[in-house]
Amino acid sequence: MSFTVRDLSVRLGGVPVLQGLDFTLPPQGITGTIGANGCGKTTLLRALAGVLPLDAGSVQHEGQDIAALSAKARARRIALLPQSGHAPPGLTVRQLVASGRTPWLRPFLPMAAADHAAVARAMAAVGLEDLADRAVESLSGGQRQRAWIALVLAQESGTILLDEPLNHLDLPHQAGLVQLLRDLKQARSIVMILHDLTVAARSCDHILALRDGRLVASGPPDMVLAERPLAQTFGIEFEVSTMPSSGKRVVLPEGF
């Protein structure tokens, strides 16, 4: 598995954030997580990548607690994209990209040609090759949302955990993120917050149900994205339908 939680608790500011928390999530593919505003969802996953002190509980990666091992050991193993990040002024993409092989340089020796050609792939594979000297100050808000996710898979990590990846980027660039992820859940762990249950429905392998800090459900999206684990995550009432051309998903609150 690459993550094992059991009876996770966190507070921030002596406020409980998360409460009890127990699952394991597959050692590939992609966990879509889902709740309300304010669950806990980003707070988990800070947890997932050790960042967050544990008010109770434990986390493990592959099989090692996350809170034994030091922060160079974590970001080679698990990369975390937060939702909205911030570059110094003047960095430019290449730049940018290229701090996501931080963990594998060795102590004051330049990248290697590993490195460079790591940061090419990232930045080909979110389509910024001809941005690559551009200031990241200087891009659009869909632009710079690739560039940190090109940080990301520069990084070059089993496992990747993206807050809201699909932000400030428009459906044709969603979708090309979605296939890249689906491309790389092959060989990779991916743990992502999503809003768009439809999306979530397709793309997901596992999910992840938040409400108020606590798991209301943890499985497969045909369990988990139904119209009851959805009332009791947030509160209101579902549809959840087949398309007859395609019979792919969809997943609207009652009355959309």
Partner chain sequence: MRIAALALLTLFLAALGLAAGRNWLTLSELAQALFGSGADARMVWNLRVPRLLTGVIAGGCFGLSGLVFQSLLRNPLASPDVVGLSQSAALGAVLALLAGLPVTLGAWAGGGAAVLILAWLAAHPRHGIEPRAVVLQGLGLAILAGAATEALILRASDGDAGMVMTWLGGTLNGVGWPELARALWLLPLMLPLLLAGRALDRLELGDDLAHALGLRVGALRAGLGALAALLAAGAVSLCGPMAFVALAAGPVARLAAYGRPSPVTAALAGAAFITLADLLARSFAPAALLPTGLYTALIGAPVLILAVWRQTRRDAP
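Now show me the form predicted together with the partner chain, since the one above was the form predicted on its own.
The next block holds one chain only.
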């Protein structure tokens, strides 16, 4: 099991944001987290990453309570890419990606050969080797997003948490990134937040559906991305059908 979450509750500034979440995620593959704005998806991701104090309950990663891990040990197991990545002006792609090596570095010592190799592998995995010495701010939106993905790849953790990685990307770049994540899932488990339910149906192996800080459903896409659980999650009706040509699932919200 990558994550085992028991009775998880989180308050932010006294306001309950997550309440009594219980679920288990499969050891490999991509988990998609869905739900309306403000339902607690980002807070759940932060709780899984261990960057947030829990109000109650526990988060276990591969059988280990993450609250009991040191910050460094946790960072070697779990990587988190928050949604709003703002690179400081002038920062190059290579420098940004090298930040991912932080949990592996010894204090005050420079990167070792193995770290440089990991950075090079991460940049190659997202196809940014040729732009390594360009400033992040000078890249296109799709390239910039891939640079941030390379940062978490360089972290070489078994689990990667991504907050809306497909946001602000055009369709070809979305497809490219999903393909990249599907290649990655052979070796790692991925949990990501996404809004496009058809993309979720095609690319995810497991779905978590949240509403108002509570878990509506946790299970395989066939089960969760169906008309009844989706209506419970979003409060609007959906039409779910299967494409006759490919047998793939299409999710259409009503009301448009």
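Note that the structure is predicted; figures quoted are calculated from it, not measured. Rigid core: the largest C-alpha set superposing within 1.5 Å between the two forms. Residue numbers count along the first chain shown, from 1.
- The two forms, fitted on the rigid core, differ between these two forms by 2 Å or more at the CA of residue 142.
- Residue 71 is not among the residues whose C-alpha shifts by 2 Å or more between these two forms once the rigid core is aligned; its shift stays under 2 Å.
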